[in-house]
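Read the single chain below, which is given as structure tokens and is the form predicted alone.
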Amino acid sequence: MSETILEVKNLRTTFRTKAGDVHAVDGISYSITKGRTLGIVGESGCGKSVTSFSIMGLLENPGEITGGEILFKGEKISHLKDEQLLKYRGQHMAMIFQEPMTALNPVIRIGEQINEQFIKHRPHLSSKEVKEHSIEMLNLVGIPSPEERYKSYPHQLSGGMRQRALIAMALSCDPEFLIADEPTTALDVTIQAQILDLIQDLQNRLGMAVQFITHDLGVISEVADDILVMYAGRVCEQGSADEIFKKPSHPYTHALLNSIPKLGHKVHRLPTIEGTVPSIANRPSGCQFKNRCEFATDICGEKQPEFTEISSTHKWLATTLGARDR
């Protein structure tokens, strides 16, 4: 049986605001085992990135974990102080951030930024060894002329090169768990494919567990073993990639998949999901998706959905019949 690297149990992340408490992540649970990739998909604002920041201990005020727990290899890390999290962050857990131009310091050379990882987590290394390891990481992620790029500033690199530099930083200390937060955003299709291949290749080499966040189901289909579909801070469906793509049950999952262009189909207008995600600051009663759902009935506004098992790996929030049963 594969080793469980990360467990998230009924996690609730709350932002304390003048208007009241906002539950950006509202009771989600999942686990990731060694060598597998969990894809988390959903619209902007559904809680994907907040979940990741909660795991990494990178929430900023007024955000805080107010319920549930996060376990890394069986050890509870959800309420550790920042200095205690340093034992895990960078060395055992790492994150590739969404925007390389904002994640990288524009006035510090690329090599120095990678050096920081080794200086902090490998203090026994000499200055010469630190530099050698940093250049080796740039070479590992496929950056040409790594010795020259080591001395470059972020603005001197292309978008794809900056993203590779971020990956080099994240993987510098051989983490067991990697969060990739929309790592291909704003990259052209060719560079996107190269970045996805790179992450998968490094995962196979290092045996990492990966949490891959995106709103792009095409990307998810390429990289994920398991999928978590989020909506308005909650999980509405989870299962293996095959189960989600071939047997979607929740109407939201069905609508997302239906909006993907089909090869060979002549479509003048793609199906869309009408309306907007409800405000998490003022959640409606019952099912959060009811105002946008073509299958909604009266009961959807009255009853809070409950997780129902379809198989040992496939679950969905159910109040009425699922989309595939209609």
Second form
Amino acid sequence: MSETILEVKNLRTTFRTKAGDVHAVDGISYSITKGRTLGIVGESGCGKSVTSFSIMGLLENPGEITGGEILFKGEKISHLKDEQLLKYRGQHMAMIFQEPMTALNPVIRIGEQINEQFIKHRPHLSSKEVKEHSIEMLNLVGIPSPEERYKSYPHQLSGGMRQRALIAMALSCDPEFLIADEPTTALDVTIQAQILDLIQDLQNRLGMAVQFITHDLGVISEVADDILVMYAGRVCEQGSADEIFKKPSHPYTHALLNSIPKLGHKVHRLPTIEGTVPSIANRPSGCQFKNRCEFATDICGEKQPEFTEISSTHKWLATTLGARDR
Amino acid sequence: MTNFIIRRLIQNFITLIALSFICFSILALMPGDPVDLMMSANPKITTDDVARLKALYGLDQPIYMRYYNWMAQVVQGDLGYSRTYKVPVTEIIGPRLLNTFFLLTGALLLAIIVAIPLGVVAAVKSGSKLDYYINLMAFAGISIPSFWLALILIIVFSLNLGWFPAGGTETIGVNLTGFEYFLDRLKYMMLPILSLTIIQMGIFARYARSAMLETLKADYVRTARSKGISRIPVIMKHAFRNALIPIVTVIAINFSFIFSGAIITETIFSYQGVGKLVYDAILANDFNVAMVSFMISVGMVLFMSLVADLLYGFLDPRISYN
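Same protein, the form predicted in complex with its partner chain this time rather than the form predicted alone?
Next comes the full complex, this chain leading.
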């Protein structure tokens, strides 16, 4: 058993709004071990990004962690103050963001933005060494003529190049844990593939644990070792990638998989999941998915769903019988 | 860059000429002219004299001809003669301009130094009590009419407390030099500067706050935080540098408001600047002085907007002038 890098236990993240407390993340648990990739899937608004921000300590007011804990290599970090988290951020854990167009500061040169991290976490380096390291990172992520790009401003780079620069920045201090929050969503398909390859390649080289967030199951099938399916702030199914793709149990997982277009299958219309995620401010009782579930019965509204284990690694949040059994 | 500056200078020059014609026409359309004023001062003057004087000064000609004559002189470097001061315009305008320059620079600097940090703090602590108070002060500053404020300042600081003189430019009859002279000037400038800046402070603080609120929420600020950079550098380096772009715009636009505010302020405090000169010149039908003062103020505003444009290029790498 390899080393556990990140462990999330019963995490609950609450936004204290005027309309009352809203639990954007409501009691989720998982762990990631060294060198493995956990894919978190779910549609918009199900709490994927809030989970990542909770780990990184980047929650914006009025959001805060109100329950459970987050352990980084066995050390509890969920209660730490912003200043105490600074040494983790960028050094031990790093994050790549969704929008390469806006995630880089438009008025600061690419090189300087990478330098910052070395200056913060590697204070013993001279300014010349810092520059060398930054250029080396740009080279590592496959940016052509890195010396020139070092002096470029973000707007002088294409979307794919910017995402590469962001990856260079995130990985500059050899983090043990990387959160990739939909890193390919804003890119076109050919660039997507390149970026995915790059992340996987760097993961193999540096042995990082990766938490990969996406709503694209195609992407997940390529990168993830384990998968966590989230719905309305909760985990509705988790297991290894094989288990999830071969034996989806929760009706939501099933529906998600059904909505991927398949080569060679002629369909009149692509199946979709009708309706939307229930508003987090107004969660129904019982199963959260019942209003959109084709298998829903009366019991779904009454009984709180519980985790059913299929194997030691595979479990799902069940009220009625799983879609698998139908 | 050089091309851009040259192009802008040419544009500014054309604007200046166009505005000079508009200003000249407005002055000429005002009821009465210098000769009419002479008439009221001298009851013995005859209608023949009036007609002769009007012809002598060219006041019987149509506006465009008078403008042409004035322009022809200006091009030759002759700004004309002040009717009220009985000296060439160039002689009075120089020192007046310098006085106004001190006043405006002081007001602008004070407003920037006080208001921008307040706006930044309000944005960083947005929603807090401090933010609330800063906002309250900013709105109060924006809403106060400057002439009223000037009168209140005079009542409080010079009549009641006696800290500053109620008006004037410098102590008359003493020969001060060096630092003492500077202090003396500063003493006379304090109240005019205050009454000029309080409105600007409100405006600048509001803009700084909203610009900062915007950039503090930006994705790149979150990226910077995710790198482990501490709070103050994130705010100053990442958020504030981006917020500076809209702030500079507002400062440049407001410069013209400060200048027009100076006309009122200088008049109330009898401060011997261009603003007061314009006011007196218009009241006394002293066209030559008024026209030159107008041109200088228009020129300053145009110049400031050029400076702002150049600053953009410096602050925002996405803007290039090549």
